[in-house]
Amino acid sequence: MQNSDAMALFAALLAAAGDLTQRIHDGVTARGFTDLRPAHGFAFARLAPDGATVTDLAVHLGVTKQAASQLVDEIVRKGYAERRPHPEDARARLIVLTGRGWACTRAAEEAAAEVVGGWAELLGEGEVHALRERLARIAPYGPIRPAW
């Protein structure tokens, strides 16, 4: 692959990711969650399965523990998450989504489905499925983090 082709692919992937992130954020805002930024969604993605410590979240987001702690303070203050005792480490606190956090996560999933539905209309279901499979082969484990 020539440098210009590689740069064109790089630019297209970043443009698609940026557009997807913005459109999900717009969809979340339209569903009433107006006090969040896209970076919060990346944090929610890590918290959603089983919760996480501030350290886990910092690693996931690619930020310092201090920055992750500030973000946690913010989403706790806004009612999207809460701190609980860690079940295995008495020194750590587990950050978990509240009902409001889960509702926001569902709103983001709905918005993402709308965006991908538009891609399917443009490209066809088979092409979207193939795209997902190919991208998963290239980067199966992420990281999924905001571009600061």
Second form
Number of protein chains: 2
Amino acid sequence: MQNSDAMALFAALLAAAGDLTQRIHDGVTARGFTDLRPAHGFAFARLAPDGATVTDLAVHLGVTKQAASQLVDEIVRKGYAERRPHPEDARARLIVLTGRGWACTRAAEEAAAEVVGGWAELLGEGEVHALRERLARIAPYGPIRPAW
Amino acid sequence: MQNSDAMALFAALLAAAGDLTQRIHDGVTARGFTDLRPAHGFAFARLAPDGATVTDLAVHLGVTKQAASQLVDEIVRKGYAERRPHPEDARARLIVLTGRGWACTRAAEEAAAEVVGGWAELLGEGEVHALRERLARIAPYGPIRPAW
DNA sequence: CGATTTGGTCAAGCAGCTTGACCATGTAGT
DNA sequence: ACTACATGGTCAAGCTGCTTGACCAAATCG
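Could you switch over to the form predicted together with the DNA, since the one displayed so far is the form predicted on its own?
Then the entire complex follows, led off by the chain already shown.
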């Protein structure tokens, strides 16, 4: 394994991740959600299952809770989520997706499936699945962060 | 291929790309280059072969030429590159790496090789190579861009 | 040659993040 | 139970890295 091979792998990873991000974002925009940026999508992913607190979101996104709070302000203002009192902690607030937030989440999933479907035509379904499985083995869980 | 599988692949890609970026950056820092951010490394990659103009860099990084020019100001000020008159165009300036810039580039390659070496222990050399090859087939060339 | 394009810089403005201070609620120690 | 501290959240101010807009000098095209 030469050093330059490692850099080539790095470049390919960045290109694939950046391309997929861009194309999902384009797909979401094309489905009518024109007032969002990719960062919002990563917030939705954390909110989707059962909601989350601002602090949860901040950890997930790798930013301060003030920054996460601003982002929540924005998606609430735009009608994608709402702040509710937290059922178990009067200090906290539970941020949950609205119907519009769920619709956008589904749009992102569709867009992602479209792009990945194109990859499957290039590589075959099995190869794409293998790709996912191998990436999962080398990639630690942790805060989502920009590629740089 | 379920929609959620596509999102899982997306998450794995982002995690791998972000993790590799972070660990290369850490490695570069550990080797003594403490005044750089990952974005500078992507500039170095474009400058390394034979130098480049500010406009070349801007296209490569996907930003305006003003932003690229600022970034060049910074790496020049810190001694990693220098502006020279362009041999074939008196309007342009050729940005080339200094010795320090090359040393940093080698440090990044070493750091990348270290991380990818760790991946090879997990997956095997062949699998890592296959990963690179498959990513290369689905990832278009284009401007480097943050994962979101 | 004049007209337009291209490489680069200067200047101003802004979006999204940070740090710092603060309040309300929860949790632990004695 | 009362004090002390930790935790969730917001407000305010500031900074960094980017953008848009205007401009100049050199190259290219008619």
